[in-house]
Each structure stands twice: as C-alpha cells, then as structure tokens.
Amino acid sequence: MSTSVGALGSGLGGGVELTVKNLAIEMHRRGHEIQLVAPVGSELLDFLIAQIPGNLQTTAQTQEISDPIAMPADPVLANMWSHARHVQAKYDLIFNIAYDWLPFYLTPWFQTPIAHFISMGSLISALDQEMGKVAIDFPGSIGVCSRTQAATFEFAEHCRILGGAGLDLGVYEYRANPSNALAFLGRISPEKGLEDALAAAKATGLILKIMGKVQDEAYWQRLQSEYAGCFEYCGFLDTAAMQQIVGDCRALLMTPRWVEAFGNVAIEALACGVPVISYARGGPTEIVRDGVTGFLVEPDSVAGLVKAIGRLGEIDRSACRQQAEQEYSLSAWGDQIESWFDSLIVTGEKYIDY
C-alpha cells in the first residue's frame, strides 16, 4: 500500500518512493508474490500495480499538530483501502507506508495482518493517537526508521526499529575525485531548509547542485530570487542520473527544519563515496559518523555548515562507501523486513479474533 500523496515515480512521495521500490525489488528477489497498490499514473519497473483513481491526500508535513483529520471528495486513500479489503484474502500480509489516519483506524476490521511502516515523526495529534492504539492493540505491527523518530511518539517503546531503506549498491558508482560543488537532494519544501544549504554554498563560493521535486512553488520562487548565481537546479532525476551528479560533489548538505525520520538521501550519498554534512537532528544523527563519513552540525547553524565544508579534506571518501556497504545493503535490510513480516504472519490470528 503506497503513499496516497502522489503516484509512484512522481517524486511527490519523497523518500517513501525509494523505500517502496527497494522493498519490492528485494521481496521479489526472495521469491515473494507482490502486488503494489498506488494512485493512478504510478510506475515502478515491471511490477504489477493496482492503479487506484481518486483525489490525492494533503501531505502531513503541511498541516498543524492540532488539525482535524480530513480527506477530499472521492479520496484515493479510501479507494486504495477499499481495494485492499476486497483482495486481502489472497495475501499473507498487507504492508502500509501511507502516513495517514485511515489505515490505522481500519486495522481492526482487516483479517489479514497489516505491517505499518511509519515514515515520519510526530506531526498531527489525532494521527498519533490512532497509531498509538494500533501499537498497543496489535503488538509488533508498527515499524519505524530510527530511534530518534520513534522518540517523537508516546508509543516509542512499541515500535520496531527497521532503518529507512536498503540500497542496491550496484546502482551507485563510487567517485574518488569530485568536482568543487555541493549537493542538495530532496523535496523542495520549507521543512527541508534548502535556504540554509544555499546560504552555506554562497558563503563558501561553491555551487550547490539541487535535485528534487518542487513541492512548494512559492517557496522555490523566493529562493531562486534570493540566491541567484549560487546554485544549479538539476531537476527531479531517476536514480541513475541522480547518483552521477551527487557522486561528483564534494558533500551532500542536509538542513532539515524538522525531525527527519531517517534520511535515505544520506545513505545514497555515502554509497557514492560522498560525505554528508547534516544538522544534528533526527535520523541523520544515526547515519553520519561524525568526523569519519561526514559532519553533524548544530541545528539551524549556517556558520556550522560553512565550518564543516572547510573540513571536508579530513574525510576519506572510501570510508563513506564502506559504511554504505557494511550497514545499508539491500540484502541486510531485506533480512530485517522479512523477519518483521514473518513475525506478524505467525501472530496474525489476533486480527480475526479482534
């Protein structure tokens, strides 16, 4: 069950799209039969996708913590879960990656076990409350990316820590000799803090190569005006094109305003041998080895970013690639996910008796 904020391949789902892709690849490699359920227009290699019509959900990160739960008319989210209800008997397990209230609310009414993978930290109180109920009533069914993400929830002790994604490392080329540029990879939206990365690039005289889907057009227009000449916008790219550009950069800058659940872009950069300079906030604190594969900087400190950029000569790029190989291979992540799925399938009878 994919995200309901955009079609797979559109970029609107951010790192969730990479998670869905890599999980589908690895589970298929292990011999599992898979059907993806996603909004109309979704594309993912040669996988069978149930194309569900309807209006897209508003992204959770644009809402306030006290906002009520809302859905548009003819919601694609509800239509996706209606489809799942009708076909559930054909499958051993449903994997949900939609960060929204409805899948959690519907959990007790499904007979097939549901593995809920939460891709963001606490954002909306009403959603937190529903997720907490599922965490208690269906032990082991909540998976999260990182400990720092889990800590944003009151039900943290009921979460299974799984990591954000594994990578097919053969897709990412190690680059030992970069150009004199920096990289920013992610959705262009205020919570990603792109203006700080641009300010750091401007202060160091380096060009910032920006890759990602423009999600907030007004925000993007303002940044283009304020930082003209400091960046190159490369667009929203597929993995093959993206890794070529990222691999040619001296470092990846991560400047989140919010608690990143994990940071898939960080492990993609490491796979290319690229150090990561990130604010010490959220998931990147569990990825970056400070002083070895990058630097963790005081949150919201552009001066800290500039200082870290000046220390990039201390980083051995081969250590970055080695960390990706040791900790973030697709097979290692697949082991964690498959073990989680197996545990839920074994105890799935509680869904019938609930």
Second form
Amino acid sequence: MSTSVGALGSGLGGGVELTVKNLAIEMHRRGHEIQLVAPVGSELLDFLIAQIPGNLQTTAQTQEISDPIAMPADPVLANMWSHARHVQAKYDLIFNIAYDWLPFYLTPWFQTPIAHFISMGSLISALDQEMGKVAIDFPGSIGVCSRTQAATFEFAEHCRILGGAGLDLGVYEYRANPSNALAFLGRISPEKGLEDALAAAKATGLILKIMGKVQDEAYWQRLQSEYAGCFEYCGFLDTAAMQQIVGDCRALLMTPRWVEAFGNVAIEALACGVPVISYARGGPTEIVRDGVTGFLVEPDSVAGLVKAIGRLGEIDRSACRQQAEQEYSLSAWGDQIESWFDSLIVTGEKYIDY
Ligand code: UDP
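Same protein, different state: after the form predicted alone, show the form predicted together with uridine-5'-diphosphate (UDP).
Below is the whole assembly, all chains and molecules, this chain first.
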C-alpha cells in the first residue's frame, strides 16, 4: 500500500518512493509475489500496480499538530483500502507505507496482518494517537526508520528500527574526483531548509546543484530571487541521472528544519562517495560518521555549514562508499524487512481472533 499523497514516480511521495521501489525489487528477487496498490498514474519498473482513482491526501508535513484528520471527497486513500479489503485473503501480509490515520484505524478490521512502516516523525496528535493504539494492540507491527524518529512518538519503545531503505549499490557510481559544486537533493518544501544550503553556497562562492520536486511553489519562487546566481536547478531526476550529478559534487548539504526521519538522500550520496554535511538533527545523526563520512553541524547554523565545507579536504571519499556498502546494501536491508514480515505472519492468528 503506497503513499496516498502522489502517484509512484511523481516525486511527491519523497523518500518513500525509493523505499517502495527497493522493497519491491528485493522482495521480488527473494521470490515473493507482490501486488502494489497506488494512486492512478503510478509507475514502477514493470511491476503490476492496482491503479486506484480518487483525490490525493494533503501531505502531513503541511499540517499543524492539533489539526483534525481530514480527507477529500472521493479519497484515494479510502479507495486503496477498500481494494485491500477485497483482495486481502490472497496475501500473507499487507505492507502500509502511507503516513495516514485511516490505515491505522482500519487495522483491527483486517484479517491479514498489516506491517506499518512510519516514514516521518510525530506531526499530528490525532494520527499519533491512532498509531499508538496499533503499536500496543498489534505488537511488532510498527516499523520506523531511525531511533531519533521513534523518540518523537510516545510509543517509541514499541517501534522496530529498520532504516529508510537499502540501496542497489550497482546503480550508484563511485566518483573519486568531483567538481567544486555542492548538492542539495529533495523535495523543495520549507521543512527541508533549502534556504540554509543556499546561504552556505553563497557564503563559500560554490554553486549549489539542486535536484528535487518543487512541492511549495511560492517558497521556491522566493528562494530563486533571493539566491540568484548561487545555484543550478537540475529538476526532478530519476535515480540514474541524479546520482551522476550528485557523484560529481564535493558534498551533499542536508539542512532539515524538522526531525528528518532518515534521509534516503544521505545514503544515496554516500554510495556515490559523496560526504554528507548535515544539521545534527534526526536520522542523519545516525548515518553520518562525523569527521569520517561527513560532518554533523549545529542545527540551523549556516556558519557551521560553511566551516564544515572548509574541512571537506579531511574526508576520504572511499570511506563514504565503503559505509554505504557495509551498512546500506539492499540485501542486508531485505533481511531485516523479511524477518519483520515473518514475525508478523507467524503471529497472524492473533489478527484473526481480534
Ligand atoms: N529524489 C529523486 N530525484 C531528485 C531528487 C530527489 O529521485 O531529483 C529522491 C531521492 O532519491 C530520495 C527522495 O527523493 O529517495 C527524498 O527522500 P528523503 O528520504 O531524503 O526525504 P523525504 O522526501 O522522504 O522527506
């Protein structure tokens, strides 16, 4: 069950699109039969996708903590879960990656066990509450990306830490000799703090190569006029094209304003041999080895970013690639996910009795 905020392949789903893609590839390679369920217009290699019509959900990161749960008319989210209800008997397990209230609320009514992968930290109280109930009533069914993400929830100790994604390292080329540019990868939306990466580029006189989906047009317009001449916008690229540009950069800048649950972009950059300079906030603190594969700097400090850029000569790019190979391979991640799934299928009886 994919995200309900955008079609797979659109970029609107952010990191979960890579998570879904790599999970599907790896589970298929292991011989599992997979049915993807996603909004109309979704594409993922040659996987079969149940294309579900309906209106998209609003992204949770644009909402306030006290907001009520909202759904549009003819919601794609509800339509996806109606589909799941009809076909559930054919499957051993349902994997849910949507950061939405409805799948958690519906969990007790499903006979097939549901593995919920939560891709962001706490954002909306009403959703936290529903997730918390599932965490207690369906032990082991909640997976998250990182410890710092889990810590944003009251049910932290009930979460299984799984990382954000594993990578097919063959897709990412190691580049020993980069140009002088810096990279920024991700959705162009205020919580990603692009203005700080631009300010650091401006201060150092290096060009920031920006890749990603524009999610907040007004925000992007403002940054474009404020930082004209400091950046090159390359568009939203597929992984193959994106890794080529990232690999040619001296570092990836990650400047999140929120608790980044993981940061798939961090491990993708490392796979190209690119050090990661990130605010010491959220998932990147569990990925970047400070001083070895990048730098963790004081959150919201552009001066800290500038200082770290000045120290990039201390980083051995091969150590970055090596970390990706050792810690973020698709097969190692697949082992973790498969054993999580196995644990839920074994205890599946509990769901039927609920
Ligand atoms: N991405 C991409 N093309 C681009 C820029 C970004 O495919 O031009 C992908 C990138 O590979 C990563 C995702 O966008 O998988 C961003 O994920 P991340 O976990 O860093 O952040 P999120 O958007 O989930 O908050």
